[in-house]
Amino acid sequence: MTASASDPVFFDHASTTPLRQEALQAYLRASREVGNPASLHQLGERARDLLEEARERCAQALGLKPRELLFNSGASEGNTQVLLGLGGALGTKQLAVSRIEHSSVVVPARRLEAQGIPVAWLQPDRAGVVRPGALAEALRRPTGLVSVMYANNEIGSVQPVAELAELAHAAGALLHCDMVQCPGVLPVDLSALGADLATFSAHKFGGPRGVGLLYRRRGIRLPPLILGGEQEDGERAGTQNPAGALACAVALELAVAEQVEVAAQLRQLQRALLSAIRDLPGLLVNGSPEQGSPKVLSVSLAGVHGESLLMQLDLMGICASVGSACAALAMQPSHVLLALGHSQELARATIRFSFGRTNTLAEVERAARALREAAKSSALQP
């Protein structure tokens, strides 16, 4: 069934993506198994086989060893486990975190800081990139863990992870990388990037919600956040989800296989939307789209009421966002945009369009028209 002109247009793929039919079919197939993977009888063994099939397929898609991957509920859990688990064991060493990380990194880092763990907050440049020099300066003090995301979820800036990892390793530190926005959009080669730990969420690449992957390089073990069982090599207790894991694996395989083609499609959509709105009064483009992820276009409109702008777009059937979905309900100005030097007013007057493989140029044209109309009706009175 084709979409009509009145159907809502989804430009919020950085918050979640539609579940792929192939992943749904895999989920339904695996859901027919009734066993618990931790049970020792034959039905438990069948469930366990599905879980390990999923782990092997995810590992192959990412070029990893199966035992380097842990299944969890998503990257927020994984980020929290890494930060609190490793960060809490730093002793006198510091934690280095960029100021534009997802809140599931920033909040645990602030908790550690309140507990007396020194934290070096890495300042990005105006394009939202953490330059190697900023990390090198921080590493003058003994550092145990560095956390820098690959592609920013709000402005799309892409970090020089390989260079940052090299600096971290030379200083004796581990590098953790939030890679949630990458599969299917950017190449994910963990051996080339040099990350020691990385986090993924299945629903960001066409898999189900509530399923995630945590990569930790062989030899690294993490204290569990969830206690009470020996599942996932003793690093995450609780009954495992073979159906969700298998659906995650199917979606990840497809995302990796289609990455080059989809990235080119998203870049075309990103460029088309920016070209169509570039002359809007007060427009400021956040980050550096051509050097960043093709998935995201974030723009701020000076002199516009941000909440009204978003509501007007929604009424016109354009589903965009102000930034991270995890912080949207609080309606607070984005810490990412504040780190770039935006005022609170300008940060609130920001719209993020994030593209997916199901979007079209016709939808981009519709979004551009809607944004022009919404900007006029949401303008602040002088």
Ligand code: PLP
The other form holds:
Amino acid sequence: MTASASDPVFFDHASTTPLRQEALQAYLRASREVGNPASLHQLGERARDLLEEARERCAQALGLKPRELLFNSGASEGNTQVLLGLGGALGTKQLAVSRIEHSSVVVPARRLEAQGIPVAWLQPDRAGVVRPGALAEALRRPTGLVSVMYANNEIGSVQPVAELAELAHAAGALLHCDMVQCPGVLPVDLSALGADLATFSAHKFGGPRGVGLLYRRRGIRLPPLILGGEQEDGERAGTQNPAGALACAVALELAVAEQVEVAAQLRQLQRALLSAIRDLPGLLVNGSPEQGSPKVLSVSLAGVHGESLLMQLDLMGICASVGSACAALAMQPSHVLLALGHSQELARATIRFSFGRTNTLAEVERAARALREAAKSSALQP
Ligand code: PLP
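Counterpart to the form predicted alone, namely the form predicted in complex with this ligand:
Below: every chain and molecule of the assembly, starting with the one above.
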């Protein structure tokens, strides 16, 4: 099927990505196995072999040992398990969490705080970066766990994770990194980053929805969130999903192999869009795109009604986002933009374009034209 000029264009790859053909094929092939990986008979063993093959291939792609990876349903589950599991065992030590984390980190951290566990909320700078100084300041108090993402999903800012991990370790704390927005866009070699725990989601890198990966360094054990079985080393009960795991592995291998080339392509799209809209009245670029992830371009348009802008764009066939998909459902101004110092009004007047490997320069030109038109018709009356 070839795309026509009126087909909708997908600029929302931070919310999800199209399933890759290779991953779909792997899924279909593996789905023919009838056994449950936990069963002791030979058909169970065949399913178990597929699951373990997937674990090995994911570990290899991330520079890890297979036993260091758990399969789960995605990063919301992984983040919640890390935060509630380790955060709940901190005793008198505090948890340090950046203010720009995904809600699946922020909400569990708020719950722990409500239960009396001290939380240091790390403030990013205006570009959305948590500077090592901000963490060093927080680490003056005894800290058990630090949670800082690698690339932010709303504005694309990239955090100095290796430096933050060094500081955390020197203070005796573990570092958890939400790496959801990274595979295929940024390097994901975990030994270089120094994170002790990391979370991934297959649907953000061309794999299936509902499949995630949780890395915890050898020696770290997490209490299960889901109870009732000994699967995944007793850290996650529930029948495992060998087909989903294998499709995740195939997509991850491709994402890692193509990362340098795809990152360069996304950077070109990001630059082209920014230069085509730069002169729009009231435009504020969020984060520092050139220093951040090439996947995201987030802009706020002062004096414009954000939701109306998004709807207008949609009518013109441009599928972008107001912020994160989860925040969009809650219709709340984004906590990430508020942390950058935006007013509620400016946070609501924000639009995120997120690029993928199938986007083209012609689509970017179409998006720029549409944004100009939509901005005019969505201007708030003075
Ligand atoms: N963390 C980040 C940075 C994300 O962008 C998302 C998805 O939007 C998640 C976590 C949650 O991932 P999942 O969809 O696998 O639950």
